[in-house]
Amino acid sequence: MDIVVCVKTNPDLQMVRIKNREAVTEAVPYKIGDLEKNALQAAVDLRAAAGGKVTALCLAESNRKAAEDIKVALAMGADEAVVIDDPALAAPDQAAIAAVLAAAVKKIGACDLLLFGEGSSDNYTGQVGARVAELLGLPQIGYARKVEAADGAVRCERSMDDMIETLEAPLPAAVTVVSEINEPTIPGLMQIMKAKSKPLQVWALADLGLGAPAPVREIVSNLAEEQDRKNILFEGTVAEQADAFVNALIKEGVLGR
């Protein structure tokens, strides 16, 4: 079974600062998103059961070091990787990302199963998997917490609040996964060293027969919520300060009486 896992590298959210209500991402390192790691682990597990090959596919966007970051996917067990890196992809919207990924999947060729995380850890729109499936004419199953493939079909299980739903689709198909599906394996030193010798290709838009994508949406504003400091000073003994602090929280509605 040939599996393609679409992987996105995101800014490390633990290192993003907020200044004037805007995120400051300069000098912030990028890493593969947690949900993408879940999708990668699912692909590696499926390959272990059915054989085949796992290809990690990444669109660089604003991260010019994606070709280095994607080596984590190779260390986790992907057999090869493809990175799409082009200056025209500095800030693509979901429609452009999906169009480029769909073209890359076509260029890769053999693909029985296309896996995604249910959403990226930065924007978390949850659109790309469904968009790519539509462009490729593939059946798509979302929010899978269990994935099995056999006899030319993929069977997925997902939680629907008050019920567990099981769906099946013929291969080739696209599936987005949730974090409950597995616990990604942390690669050891040997896997990291082996990743350096695995095939890694870098493509530009011209290699896919594409030009600069035209965005279909514009981000008008993306600001953190305003937070005003109360500048309340608590005085007295430690016990008196604690009581005053609790009373202040009750007054603000943070705590109930």
Second form
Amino acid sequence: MDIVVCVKTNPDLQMVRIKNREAVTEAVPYKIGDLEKNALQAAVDLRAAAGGKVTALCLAESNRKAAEDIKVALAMGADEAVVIDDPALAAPDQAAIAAVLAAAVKKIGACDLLLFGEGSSDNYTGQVGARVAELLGLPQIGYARKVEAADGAVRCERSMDDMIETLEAPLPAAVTVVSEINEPTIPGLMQIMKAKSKPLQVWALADLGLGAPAPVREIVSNLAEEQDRKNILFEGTVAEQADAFVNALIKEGVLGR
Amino acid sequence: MEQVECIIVGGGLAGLSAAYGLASAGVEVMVLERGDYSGAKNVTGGRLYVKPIRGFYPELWEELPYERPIARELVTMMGDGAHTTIEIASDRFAGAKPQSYTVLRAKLDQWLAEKVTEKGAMVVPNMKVDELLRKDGRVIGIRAGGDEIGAQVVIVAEGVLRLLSSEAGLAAEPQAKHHALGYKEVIELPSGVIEDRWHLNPGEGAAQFFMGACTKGMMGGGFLYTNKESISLGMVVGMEDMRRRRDGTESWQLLDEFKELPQIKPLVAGGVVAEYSAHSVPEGGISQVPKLAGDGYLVAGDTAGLSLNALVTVRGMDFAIASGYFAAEAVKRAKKAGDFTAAGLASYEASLRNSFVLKDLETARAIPGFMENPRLFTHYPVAVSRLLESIYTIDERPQAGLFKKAWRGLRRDFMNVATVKDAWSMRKI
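Provide the structure of the form predicted together with its partner chain, given the form predicted alone shown above.
What follows is the whole complex; the chain from before opens it.
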């Protein structure tokens, strides 16, 4: 079974700070998102059961080192990697990302199963998996916490509020996974060394026969939430201050709900 | 066992410098870095003296991601309610070819790691090396997690703690008395505010040292370096002095108190603390430099004890880069001769001895001993400030003449057996 996993690299969120309500990403290294690692691991596990090939597909966006960073996916077990790196795609919207990924999947060719994380670690729109499936006319299952493939079909479990739903779709299909699905393995040094010689291709938009995408949405504002302090000072004895403080918390709805 | 030509343990400045030289010459090299990325584990005060290393990899330094060239040097002696600051400024400190820059290691090391990768070396982050593999006394490779990888030569640039090299018997285990604890905050301030507060031309920087009251008499001092849009403010305190202290003062409290001092508070006012970090600093000088090479290995950077605190100038990063350069040269020579034994790698130590690295450390041989003198951190900063304070004081009484005031102060604080002894011991530094 041939699997393509769409993998995004994000600025390392632990390293990002907020300054003037905006994310400071200067000198912040990029990493493969955690949910994409779950998807990769799921692909590697499926391959172990059913054989085939795993291809990691990455749209570089603003990461000029994506071709380097994607090697982690190869070390984790992907057989091949494809990076789409094009200056016209530095800040694409979800529609453009999906169009490019769909074109790339077509160019890759053999694809029985297309895997995604449920959303990216940075913007987390959760749109791309569904959009790509739609463009390719594939059946799609979102938020899978278990994926099995047999007899030309994929069978997934997903957690609903009060039940576990089991869904089946014929292959080829697209599935997005949640973090509960597995614990991604951390590649060892040998795997990292072997990843070096695995095939890695870098394509531009022209290689996909696409032109620069016209954005369909515009980010008007993307600022961190700001909340002013209430600046209430309680006076009196410690006991009085504590009482007044607790009452204020109850009034705010923080306590006693 | 999988084999590569050269494994470098540690992706800091020493390791990356060695990797750059080797990869440029086509040697197969793999750098193993414990942190999430190069620079993640480093703590530096903040200044790289770039003049000593301009000759190595000259193409690199043109692009160096520095913060500010240092144009002003300030030393503040902190006494009892009085303090004295000396400013040393020179057109030749900054200018067209600055002698030193402030740097932030997260930026600097990542940049260098990228350059190294471009040259074809493999830099593997998040990779903790667990053991140096030895066979018949020779280092033959490393073990990381479950994987053993062989190498013709291992360059050990694992940093000050020498966890692997001391376990493998290549270097002595570090001792507290030869180390200091360094800790600092990076405090963000707008660049215009930095330039106003330190009287700087746009883009230029200042370095300021503080000694005396800020360490409460312990060996060490405070430091302040101006970056582009932040300052690095911290302290270095002798580990042994810190350990002997019985009043329960924790190191972080010293820094908090330092920031509250009336001389410092206005400098950091309005700043936002963006980072806090701490690290041990080698202070042992040349007496703590281990054997630099043996069969199948070289040691470089802080692991080799290549760091020099000469009271007003503090160096280490230039030594690290130089030692990496010479390590690469030695490995290239050893490869040509097909001899990675101690004899084949001996040119490394010879190069370091013939360069500023070990020459400057040799010149400063007496400094670590000299700095054990507590009067440096207690008596003198107080005495200098007290003397100058008296000269600048006018009160309701008739004033003594300038010479008399100075003489009185000199006789009281600088002319006794202890100070004469100190002056005598200074001739060696």
